[in-house]
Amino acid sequence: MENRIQNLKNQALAQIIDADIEELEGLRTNYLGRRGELNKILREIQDLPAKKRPIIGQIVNDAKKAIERAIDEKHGKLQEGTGKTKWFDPTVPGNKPQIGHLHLVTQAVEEISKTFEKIGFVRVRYPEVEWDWFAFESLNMPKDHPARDEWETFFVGTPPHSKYGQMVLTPHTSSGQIREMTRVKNPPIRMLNIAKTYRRQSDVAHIPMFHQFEGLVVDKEISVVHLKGTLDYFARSFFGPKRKIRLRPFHFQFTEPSFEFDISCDICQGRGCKLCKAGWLELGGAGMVHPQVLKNGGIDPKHYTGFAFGAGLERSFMMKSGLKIDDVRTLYSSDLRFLRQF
């Protein structure tokens, strides 16, 4: 019986070597099946003698053995030979899933945010959905006023405050002033207003849906040396020490005086491109706090000065250096081969 279990294992190692996968199955089936080859063999040991039983019986399992390795061998064999191996080490650790990260818009408004929280502003949130007070009347703006106009301001279709008149997707950050003072009451306020603003405006500058970040200072005695000093602090910090801001004489309703802060461009280093034009890129306005301004935040004027800032967060991070952005609308796309730099 020895010699007969020797002889079909030869002979299975044999027909296994010219096999194609599926006469791979069919010898599995022929010789290691229910029905196989050396499953009879196995029933036949019953008759054997006691002690010859358990060597027979080793004998077939060893075969088996050596049968099902050189099947496994030889069908791995051939799937590399069509592409499909199916290796697998259990040993070898597992791809980790991709870990997203936040949307570089948030990361902005968390930069910002620390950048002047070191230097004692508090961050503040006020309505997205604001009140034409405290968007155009209070800040010194009447109602022939251009940026009032149903082409540069989105309006709700709700009926008039009696107080505080219509309705109005806030086009800018400055109604927290008057918000921030009247919540206050008693200078000094340090705030920091970053929140979603909303004109009807799109092209590589402008987006219909922004954000702004606004800073108000109020205090006894703050003077435009304290503005100058903080936009330079914020354009050292944010933006880097290479680059240069400068200031230009400019007309706000709600500050006198009034100034435009501009930063020079990342993109072409200031030779001018379809960006920046001049070698300069706007940043946003700035001023002193007008008196009647501040009147109607409940502050005297004649005790307390102040002074206020906004810019756009989205064309701020486009501005930094190294980033070289030229269009605001790509912030907010789907492309993830973009999105994945950030």
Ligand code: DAH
Contents of the next structure:
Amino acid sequence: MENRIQNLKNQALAQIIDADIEELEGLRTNYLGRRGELNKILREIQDLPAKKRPIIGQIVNDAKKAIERAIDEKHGKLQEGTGKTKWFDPTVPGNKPQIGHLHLVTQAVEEISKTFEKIGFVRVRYPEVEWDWFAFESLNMPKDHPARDEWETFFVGTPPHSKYGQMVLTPHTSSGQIREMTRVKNPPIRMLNIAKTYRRQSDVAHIPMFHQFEGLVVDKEISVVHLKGTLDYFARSFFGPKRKIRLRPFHFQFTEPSFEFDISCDICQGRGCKLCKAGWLELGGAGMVHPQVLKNGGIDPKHYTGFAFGAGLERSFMMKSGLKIDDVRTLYSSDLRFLRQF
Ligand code: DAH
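Could I have the structure of this protein in the form predicted together with the named molecule, to go alongside the form predicted on its own above?
Zooming out: every chain and molecule, the one shown earlier first.
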């Protein structure tokens, strides 16, 4: 008897899963109706020994409740329109799946790579977790040098390397310069290093994880003219034909002379406006590679010279014509309403 009830219940539950609204009502009468299957069993209980009656009665009632609940739930689902409906029309156009696209930072990485590849730069990548030597020491910033303060660095708490020092999260892509020189050994070098960089900072213009792109060219008779020409080319290709680059004298430990470079403001085209104040927006740092840095990379500064530049990728992207993004953090907010615009 118990088995019969169990089988009936299982059969009912299986039929409910596949039923549509009309079939559900049929099942309700079949199983739960006055003349339904379960009541039939209840009637047979009288023939059982007195001891067994309450037990079987209880099992039948539990089965009834389970079937009733399943029917009600399915009914609810069908009414929401999420269940199976009888009138499926295969000619109705389906819902189009939304097609995504690359994140705009990835798009910017690809665009910058292509722009520099056209003039012979080769894209490389170096470790995101790097030794102090590559990030600072080899770039003329010995331990405790105050210049290091600019790079608000995350240090990794592993034991230091005997030659390369502590591990850090790369605070700038310049750490790729020495790695590239030691990899190539014999110039020419035309490196484009695009990578994630990390600094302890967060506000409208800064995020702890961002990207930089870094160029390094080492060859015979490389001069500031090559640097300026390269940056001008980049400004025109990436930002638009009317945009210009300006070099401003500055100081970095690893370049001599050193510059910061600015891009002419898109809004006022260099005349000066509310956004830029003096017509120019700061993009990055650059200069002629310091002879000691060349030496640290195993290159003879008597025969070779080089230039280098580095800039924030997100910041550069935000300065493209017409974008008007005023908070770098929105790029990483994962807000689809924002991301879908690009
Ligand atoms: N690494 C510098 C920074 O993060 C930028 C920079 C300055 C890169 C001068 C260079 C350079 O290649 O020559 O602020």
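Numbering follows the first chain given and starts at 1. Definition used throughout: the rigid core is the maximal C-alpha set that superposes within 1.5 Å between two forms. Fair warning: this is a prediction, and the values are worked out from it, not measured in the lab.
Annotation for residue 72: C-alpha shift of 2 angstroms or more between the two forms, rigid core superposed. Residue 36: CA moves 2 Å or more between the two forms after rigid-core fitting. Comparing the forms between the two forms, the C-alpha position of residue 288 differs by less than 2 angstroms, with the core used for superposition.
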